[in-house]
Amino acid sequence: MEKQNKNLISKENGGIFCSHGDFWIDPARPVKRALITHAHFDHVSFGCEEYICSPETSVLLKERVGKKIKVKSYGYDESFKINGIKISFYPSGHILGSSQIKLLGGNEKWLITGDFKRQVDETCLNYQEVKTDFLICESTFALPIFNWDSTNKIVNQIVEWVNKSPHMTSILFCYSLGKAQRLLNELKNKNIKNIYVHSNIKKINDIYIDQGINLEDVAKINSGIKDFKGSLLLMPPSQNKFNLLKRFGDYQTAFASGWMLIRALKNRSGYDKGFAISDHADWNGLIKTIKNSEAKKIFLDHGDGETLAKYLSIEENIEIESFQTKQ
């Protein structure tokens, strides 16, 4: 990275570091002060002395990381300073409370998108476009193959999959935080006999409801229910084990993830069915976000962005710089 911006933001072994502010963003190891974009575990390190995030993320962190952690929260409509660096959070549309983080220091203006999506999702605030000079953009699905169908189309496919096998228990594996709640919201007016959720998902559902999200309070899977035939069960991927599923009798399984667009991966996944629904931006969403940011320097993070970088350079005359980790 060039000398003029190296001191404000750099990629270190522990994650993204702001040296002037002496804080980290989504650190990979315990640090003194951590700004957190959202509450998924791949963006949160246990053991930080202080966490700083949106109010909704603070509630989720206390549930997932520990009740006694030190957390400061700031809303999307306010800014604050750490060691002279002005900081603001903006909705990223990824999950409840997820944030883009904007930093102002000296004559530099930076935006870290964190994970984001541009599809409408009633369980969180939608992505907000923000102008910046330096952009650190996620690139999880930075290949042309990744172009998401409408959410309603995928949800209708899920409903059809369940209802075509009324003699079986349909088990849809999905992430407990974010994906499960989005699916439940989309399924609430669909024709499915019954929907049940794993206890881990139920805990997060209760938080969403407490935070004002209009989510249906569906029942938890429990041993008192003897017959799940014709029903849809939402479970985290960690539960996809025969000894845990055999109690459901005849069952079929599916996984809800953007990765299910890759045919070979879907065939090797061990699930009967794959539904390509993602809480990340697709190829076109990434390009739109980068162009609309009007950033003069762009860095890609959280994914292999080589194909996207080459495309933007050739087709849009936009140069993507390497974001190398400092040893």
The other form holds:
Amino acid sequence: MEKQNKNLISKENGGIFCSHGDFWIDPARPVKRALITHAHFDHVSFGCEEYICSPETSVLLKERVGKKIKVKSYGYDESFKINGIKISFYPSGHILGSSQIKLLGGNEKWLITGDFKRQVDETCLNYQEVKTDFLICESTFALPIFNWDSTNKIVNQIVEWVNKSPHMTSILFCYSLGKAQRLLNELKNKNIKNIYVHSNIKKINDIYIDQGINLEDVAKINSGIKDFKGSLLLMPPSQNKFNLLKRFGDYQTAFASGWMLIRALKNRSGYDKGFAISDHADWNGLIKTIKNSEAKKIFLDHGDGETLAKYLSIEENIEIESFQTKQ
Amino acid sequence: MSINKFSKLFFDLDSNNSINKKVDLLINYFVSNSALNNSWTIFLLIGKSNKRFISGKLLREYYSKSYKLPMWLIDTCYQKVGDSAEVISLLLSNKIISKKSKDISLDDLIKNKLPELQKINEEEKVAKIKEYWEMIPKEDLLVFNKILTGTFRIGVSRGIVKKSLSKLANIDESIIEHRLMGKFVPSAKTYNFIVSGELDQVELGYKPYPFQLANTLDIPLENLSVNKYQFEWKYDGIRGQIIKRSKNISIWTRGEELVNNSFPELVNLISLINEDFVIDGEILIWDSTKDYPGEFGLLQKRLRRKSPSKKIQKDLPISFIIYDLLELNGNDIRKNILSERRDKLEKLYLNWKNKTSDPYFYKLRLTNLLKVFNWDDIENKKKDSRNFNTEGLVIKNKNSSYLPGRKKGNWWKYKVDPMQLDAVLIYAKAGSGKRADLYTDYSFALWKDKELTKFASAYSGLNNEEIKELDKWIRKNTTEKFGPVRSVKPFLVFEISFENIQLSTRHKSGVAVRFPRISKWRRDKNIYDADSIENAYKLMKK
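Having seen the form predicted alone, can you show the form predicted together with its partner chain?
Below, the chain from earlier opens the complete complex, with every other chain and molecule after it.
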């Protein structure tokens, strides 16, 4: 992005900036006007004057950032304008309310994917392919070693893991927003004695149910129950501390994340077991999205973007570069 | 044994961090499988199979050739994963593999199929490996690749296997340990021997005894009463055991390698002794003119020769320094106390020495007992140890039996204080194995003509918190990347400890250090406070 002032979008200190429209996308610091792809904290900065996002994201933002924030929301089928730039949201399949953002202005067409996955997840709208000229694509898992197994296969492994140890408490760590709800939905008709969730997850579950997602109302861990043997507990990773877990007696732990595909990462983080289930696209998924977007110019954000950029430019002659907004 | 069965065990063990759970898992496994199957399992788990059929790098190249994926991309993945076998199994999970997957026999694979790889040319090898990859079920490929690359070490250490077998057979761990030593041929007989309630002296006869090891001295010297202990130099060579029973001689290293072929002069010398015995000691390069050991580097050089010529034997002369006598004429005397064993050893040695006419008798020598009468003597000896090319002292309780492993309280090592220099971090590389994708291999520099010159690399010494903090810092302060290596802004200073320093033409700085490690993160120092190469030279002259 050499001639930054010529393009509609530029990488500024702290995020993606549109100077014509005078707004930011997922800024890392407080700004005047922020378009938000989804409500994970690494995409949302506290203290912005105005947030603009999908209706579901706006509900989540109010819960997580504060009731008093100023939020404007637009559905996936309604485009809108800011300072002459036409903006539309498309589902990205990452979590409830997650959006890709398309911008039109000054003869340029841009798409910012935000985080996305191509796998089906009933707790949010399916990812939608969008054509564009300029693409900013996430690339968290941009190495050919990352190939996701089917969701059903992983979920069956989780069930087996729990049921194989009926005398233990099985504690599965996962992100409170998105991953937990996806897992709960997938585990709905599986044969597990009992499932309980941490209060942080329960809070998000209530929002999902409120937004019309078909989740069962799972009980909180702290609701007077004493015996968790043979049960599955979902907790955020921050709870993985011996002091907090010792009350469960004999227990086993696991983490649900794409990173768990790598044994060294699993072993280093101290979990007994890893389940490689991710809300991001894998290597082939990223390449498919990039190719199908028909973009002339591509920027990769996060993770191993550099590697995928090098691969596609050498092997496929695609004009592409790494574009790290964070760090 | 089928590869699938072993692979399942591998993942079960890998999914439990608790040692007790791993032990229970293994006991269950041993109980429900055949003796033959179990002996193969032990063979793999304790690393007896560490034969490498193909190097990790070649494995990556074969994948690159078979599936047309660029090598640089595979290498990038390798940096993230830290294990070639795992990288390839992850990459393969993405390949649409024909449905002809079948379970294959592990014994047949290791005994017959894989050794055949040595007989075919490179091109045929690539094709053969690809054929295996597409035949073996996906979930077993990691185990298969690990057998190929000889990197079989699942967090299951020998200790866990030993514990399980001991619990299962209700036999003392030290006996199990002895039975696991030395050569291991997987068979039903081998397994039954390991767990049998009866001692089979003939079988044991071929095996070295488990070595006794010393703990670092962590109690005040004043708590030791000097006359209860025996004081020896701590030599920096290769610990070994020589077994002589009638005509059979075996020289084992602590790493359980049989090294008769590397030291023919020693075998020859031993064969001239009448008595049968097992002795514990150290193999060293011995400089007869100075009467103290040569540098460890020379011993390494010597070891590289599998069958050394007469010239090598002359240029790099070795000696075996005897520490202890474990068995005499068929009697295991490890339960006898040290002072009695030493008496027997001295008698045996002097008797032989006085009678022998062998001109090379001096290649077998008794370790000297140091004359020490009080604490000051001990301190002085320790300070003096560098002058004799030793690492310090070993302090042994005269009243103790010879016990396997690092039993606390009987043997202490009292090592000379390390040499230290403050150096600047200049490069970092991601580690492998557990430290994959973490920058944990560091290079440090000293000042030389106003420039920072690399002088040592170190991997250890920081705790996990510091490693994480440094990893973050390295990522933020990278000035250049070349392959897996990052050069970083010269900013952080570390105190580097090492055991020895020598002139070296192979290193840019002109010096080589032994056992470098980080002893302190000097947050209080800036790069201009770091040491110069002249300070390194000064250490050498001491």
